[in-house]
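Let's start with one chain on its own, the form predicted alone, as structure tokens.
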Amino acid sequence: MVSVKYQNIGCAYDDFIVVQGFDLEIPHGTITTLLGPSGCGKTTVLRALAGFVEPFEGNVFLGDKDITVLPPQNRNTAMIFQNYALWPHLTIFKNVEYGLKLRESEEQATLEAPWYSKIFWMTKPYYWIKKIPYKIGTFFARFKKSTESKEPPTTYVEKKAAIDKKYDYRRKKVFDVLKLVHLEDQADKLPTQLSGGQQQRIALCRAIVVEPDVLLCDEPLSNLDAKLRREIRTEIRSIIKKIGMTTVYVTHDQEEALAISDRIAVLHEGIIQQYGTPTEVFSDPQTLFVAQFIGSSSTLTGKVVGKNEAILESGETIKYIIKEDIPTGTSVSLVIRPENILLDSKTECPIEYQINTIEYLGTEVKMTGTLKDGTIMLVDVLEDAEKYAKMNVGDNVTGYLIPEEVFVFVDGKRVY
């Protein structure tokens, strides 16, 4: 397991500058997920690290190496793809030999001397007499094995492994990994055969088979169904979490970015607006940014008209509670998660608004709502929620907002 390090790392195409300044510590070992919008250069950074972008300024570290001129092959890190990416024409036993194939092949290449080499040592007299005791050997071990009853191998499998020395030791490593994903049974099949969940496990089994220190998922699971992208996101973090690999995760999805990672960066514009573990991320947001782009919320604007209390553009007043304290008059945003507004308890901070609104889930009930000034509400119901599923359209209701759990910011920072 090595650590990842990007270090004022900038990324360009053309004249158009994507990241610049940036920098990023990824512990050994753990899942970070670059979390943004579509634009933000989450993918720059991740193909940056691949060696697909080359920086135009800054460093890449793999543990204390730099990497950042090194091509793709020397970097010793693997991929999964948006679209799979796998060969239509292989099996699925093919597909996920080929990289240890590829690195065979690699290796011979650079332990292979160049063919001059050998003229050379052809001319030294002592480079025959150390070939006599080999040739000898090799005479006997010829006639040993001549005269040995032996059945000639019959299967594919045997046929194989007679022929390519190193074919058992791959077809050990790729069947040890698609045990992992339950699809052992399926290796003589095509790509095609298989569904898109099944698909998307071969293309995890052929990163993690060549054993990469680095793991790069760029938004994976954006193929599949809803129902399907969490089963699937359950079991990749299982399966890595298992063989220790770093991990670094690329998606827009926040749902699956808090449900996967040990550590989320979320990006805006090519900046980190906020770094940390999936709980400090939800609960507590740095930026406004972050805090309306994780999770569902509400955002309310106003002015702050005393300690602890600001007055909507509607005149309504809400309260919050925080120690520092806010000049009057200043402009805050309120943002409000949609689960700490309360329709059954009160407090000291009610609320009205008309529902436009009402989607019966079953266990919770969520509704939409308009305030006097026009601001769309989020108001998710989880107690006695087929009571308020029999609401109507139009009707009012008063809400009551936990001041605890009211975030405040002001041009964009979160005071607290």
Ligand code: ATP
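Throughout, rigid core stands for the largest set of C-alpha atoms superposing within 1.5 Å between the two forms. None of these values were measured; they are calculated from a predicted model. Numbering follows the first chain given and starts at 1. First, how it differs from the form predicted together with the named molecule.
In a rigid-core overlay of the protein, Ala226 has its C-alpha displaced by under 2 Å between these two forms. The rigid-core alignment places the CA of Lys165 2 Å or more apart between these two forms.
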The other form holds:
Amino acid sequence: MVSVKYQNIGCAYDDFIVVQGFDLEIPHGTITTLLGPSGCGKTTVLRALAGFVEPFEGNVFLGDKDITVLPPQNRNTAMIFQNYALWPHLTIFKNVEYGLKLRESEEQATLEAPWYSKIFWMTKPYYWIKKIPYKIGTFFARFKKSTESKEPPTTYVEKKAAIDKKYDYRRKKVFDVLKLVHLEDQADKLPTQLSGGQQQRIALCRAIVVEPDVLLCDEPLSNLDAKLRREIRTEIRSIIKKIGMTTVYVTHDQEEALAISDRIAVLHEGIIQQYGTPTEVFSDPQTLFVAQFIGSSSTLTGKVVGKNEAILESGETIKYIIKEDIPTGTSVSLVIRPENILLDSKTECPIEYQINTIEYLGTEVKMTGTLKDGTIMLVDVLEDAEKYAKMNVGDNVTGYLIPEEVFVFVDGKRVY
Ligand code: ATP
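Next block, the form predicted together with the named molecule, ref. the form predicted alone:
Let us now look at the entire complex, which starts with that chain.
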């Protein structure tokens, strides 16, 4: 298991800077999600770790190793994509085996690299940093007598035995990972003979079979329907946790992020707004963006007009939420979750709205409403659902805010 560190990285496409001064430490063995709206730079940050995007400044570390300029094939990472990216003409077994074979041939290629290919790498400082201790080691090693025969297999029988041994090794590994997703009996099928969910499980197998230091997931569930997404995310999480692999997961779906992650970095325009556990980002948002982006909420905006008092843009006065330390005249944003607006018991913070939509979901009633200035209110009634389900669109209702559950922001930053 390996940790990941982004140190002050900046990434750009030509002149367009996507992220700058980006710092993030991802502990080993955790599933960490980069969460944010489309275009905020999540994939770019992920690609900088995979080696497909080279930062123009800063460093990326895998464990203690600086991998900033290392080519993708020399980083021990594996990626799962949104579109599965399975070979359509290869069976499931061969698709999963493919990565293992590729690594074998990469090892071969490293051994057989011609002398002139080294010239390029000799111009890089890290070539010498790696090479000098290696050269010293091999110089002394020649004085030690080796007990093992280094002769490669020469006869047909020996060569076949060597190939069979490699195949048996790959076959065992492939079936071990297929068993993890309970698809070992589908090994001879083609990808087109599997459902979308099964194909994504195979994509996961193909990534983890090579035992990467870090597993990278780029919106892997976006092509699946909502029910399947929920099922597969639970399965992916339990498999990753079972094998204990460090994982960086990218999504714009906040529910998926909350369900699958150990830690979430919420991004907005290339900047980390908050980094914490799912409970921290949901229950203790530090910026207005995080409060609005994670979970459902209503935002009331207004101005402080005195001790313990603010006037909303809708003209209503809100009391008992504003504390004394916010000066009169300050613009404030109040964010409240739908379940913290009550209809069945009164608090000291009433607010009137008109019902726009109403849905009875058996154990709860979900309402949307508007204040006088058009501000949208989301209200979830969890008690006495049947009673409130009888209300109608257009009814005027008084909801009661729970003051201690309201997040208060000044200039986008949380005050309390
Ligand atoms: P999404 O969720 O839509 O994939 P994202 O948060 O992953 O978005 P990125 O794909 O990292 O965002 O893109 C960040 C910004 O960089 C976007 O404005 C995008 O248009 C731009 N961008 C991404 N790839 C390229 C590219 N190859 N060339 C130029 N601009 C790019």
